[in-house]
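Single chain ahead, written as structure tokens, the form predicted on its own.
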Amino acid sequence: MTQADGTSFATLAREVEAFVRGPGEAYATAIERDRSVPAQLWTDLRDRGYLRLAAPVDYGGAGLSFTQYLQLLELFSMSHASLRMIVHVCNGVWRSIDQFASDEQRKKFVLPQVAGDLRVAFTLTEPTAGTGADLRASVTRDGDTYLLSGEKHLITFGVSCDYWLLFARCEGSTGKDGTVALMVDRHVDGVRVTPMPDTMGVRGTDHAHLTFDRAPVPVANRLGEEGDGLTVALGGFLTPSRIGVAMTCVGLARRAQELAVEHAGNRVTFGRPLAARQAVAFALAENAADIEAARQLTLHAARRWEAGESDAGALSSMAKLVAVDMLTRVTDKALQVHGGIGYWEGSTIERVYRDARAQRFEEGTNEIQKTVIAREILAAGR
């Protein structure tokens, strides 16, 4: 992959901003007010080229290295969470399925989804198993084709894709071996597709509740071996989106604190502004440091990742962990520095604190990250 020359990407980076502060807070509106993304709003992005940022040159993406993309995601999570969703996962969700993509399958699946073409949904989490190896859903094989039976759940654009890459397992094994990457087809026979209710945050992105039963895979759509499921989840697209998220919590946090700062300078209180007075002025001094501190463990990580090192695995999970941490308390700081008035429905901060909640379990829950760090750490000690 290629890297913007500093001229270049400098011009990128104004241009992705302004559309974030003029168009993006239109589509923001737009989107709370109709509870949906209207389909305007993925013809604009992908128009635009801001699906494919991340994607090679040969691919017809934009070519750019993974930490330039990551500076230009903080500047997307300023705005409205759903469009930053749509960034985030066309951005990322190709690694997964190039990485065991033959050169039949790069075409089919792979050039069309960088294109924005071909709207593709991960589709690893299911309602009565939890991460990675504890998948429940399974597939039978019979000649070319597999049959795919149970459940999966909170599927982001899991209503809307053109495909799932899903996630299983054949039937008898356990652990990691036997897992199965596979790209179903949306309109499969066989499967029973339910929106879930309307989110706390995060409005307009639908999620899917999906259940299969026998239904019919052809064995040409599986990437990769039987055994590769996990690799092909974990390394192709939880990794380097982990590290995503942690900086999507980085541009929430700067937005949140650009709202506190405006509003500590304008609001007035027995004769000051708020921002006179050393409670709100110590509070934006500890988001600011909190929110820099993220920031960079978070490019650190990526940097790691575009190595190759093998911690960055473990960095990924660091740097998911703290910006959450960071974007909970910045939040919270942010609306207290509103007092009542944030709390109401309509405005820009209220929006933000409901959508920061969600990030608190996207990629896995603190918890998850805390396990993957322990366990990264131990190995070392011994």
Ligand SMILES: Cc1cc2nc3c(=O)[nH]c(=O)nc-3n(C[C@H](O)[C@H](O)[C@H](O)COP(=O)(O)OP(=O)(O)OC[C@H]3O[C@@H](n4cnc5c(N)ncnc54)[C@H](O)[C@@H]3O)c2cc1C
Contents of the next structure:
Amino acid sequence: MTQADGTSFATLAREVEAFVRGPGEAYATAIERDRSVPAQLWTDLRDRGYLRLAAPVDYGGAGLSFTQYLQLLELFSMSHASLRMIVHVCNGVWRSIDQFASDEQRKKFVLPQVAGDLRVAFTLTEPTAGTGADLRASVTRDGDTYLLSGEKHLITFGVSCDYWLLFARCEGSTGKDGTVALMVDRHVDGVRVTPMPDTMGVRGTDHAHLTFDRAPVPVANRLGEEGDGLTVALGGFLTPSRIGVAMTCVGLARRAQELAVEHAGNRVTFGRPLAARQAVAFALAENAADIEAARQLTLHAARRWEAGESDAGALSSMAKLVAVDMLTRVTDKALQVHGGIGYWEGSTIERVYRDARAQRFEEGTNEIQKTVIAREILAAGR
Ligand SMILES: Cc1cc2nc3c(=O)[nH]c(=O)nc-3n(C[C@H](O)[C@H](O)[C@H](O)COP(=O)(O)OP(=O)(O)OC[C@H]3O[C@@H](n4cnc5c(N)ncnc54)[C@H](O)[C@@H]3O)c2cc1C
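Write the structure block of the form predicted together with this ligand for the protein whose form predicted on its own appears above.
After this comes the whole thing, all chains and molecules, with the earlier chain placed first.
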């Protein structure tokens, strides 16, 4: 993988920031108003090359290093959560497919996804089971075809995608054994796709509830072997993705802080701007320190992952845990600095506050991150 040199990367970062603060804000207004992501946003992001930043050059990507990509993701995350979601998912999901893809599968799924011509939804969560080894969606084999039955829900882009990257198990298997990762055509027979109601934040992105009843999926669309399903879902892809979500928290917190600093400078009470009150200035100072600490831990985790170090997995969970808790504190204080007007629909901090709450679920809850970290430190202690 190549890496943009310092000058060209700095130019790219300036372009991204100008996009986020200019057209990105216009998209944010439209998304909140219409409660849907305009098709034009996908096209615009694709045409600007923002959906292939993290992929290698020989896949048609920009070939940025992971830490360079994260610096751009911080900027995208200052925008509307749905815009960030498109950038994050498109720049990440190819990794998951690629790990086990055959050359033919790479041509069919990975390269068009990197080009922005194929939309893939990561389809793991189930309404009737825990995420991971507990999953219940199952397949039975009939010659060259799997027949897929079961339910998935909360699936981002699950209505508008071209393929579901879906995780199921061979019927009768338990735990990690017998799990399969399948590229399932959105228009397969035997599926009912129900768009889910509006979410609290991340508005405009569609989410699907899916019910499969013996839906036929070619065995050729399986990534890896039977038994590799959870490795595709949670293996090499999850660590960089968690680090990406941690950086998303940093970017969104930075936006909240910018809004709070601006408001504190402009709003005058009792003859002085809010920023002149020590109580308000200290809240902003705490936010600044909180954001920087999370940013540095996230970049540290990223560098360890780039270097192939064995502690990268635990560090990715630590970064996500710390960054998401930081985001909760920072957005709460930023809203408080705004006073009551910040609670009103139409004020940007109100949207940022709602969007921030979703980060507590993406790429695993805090409870799951703590489980991962605890497992590592207890194993190291033995
Ligand atoms: C906006 C949004 C978009 C999403 N997009 C996608 C998507 O595209 N694809 C996808 O597959 N999923 C998606 N999800 C689902 C998300 O990944 C899950 O919500 C998350 O992993 C938590 O799983 P759950 O909702 O099944 O919670 P549950 O498993 O029901 O857990 C409920 C609570 O109990 C805790 N808990 C559960 N099990 C344990 C345990 N063993 N030990 C301790 N605590 C436990 C959890 O931490 C959580 O706090 C999305 C969610 C949101 C909010």
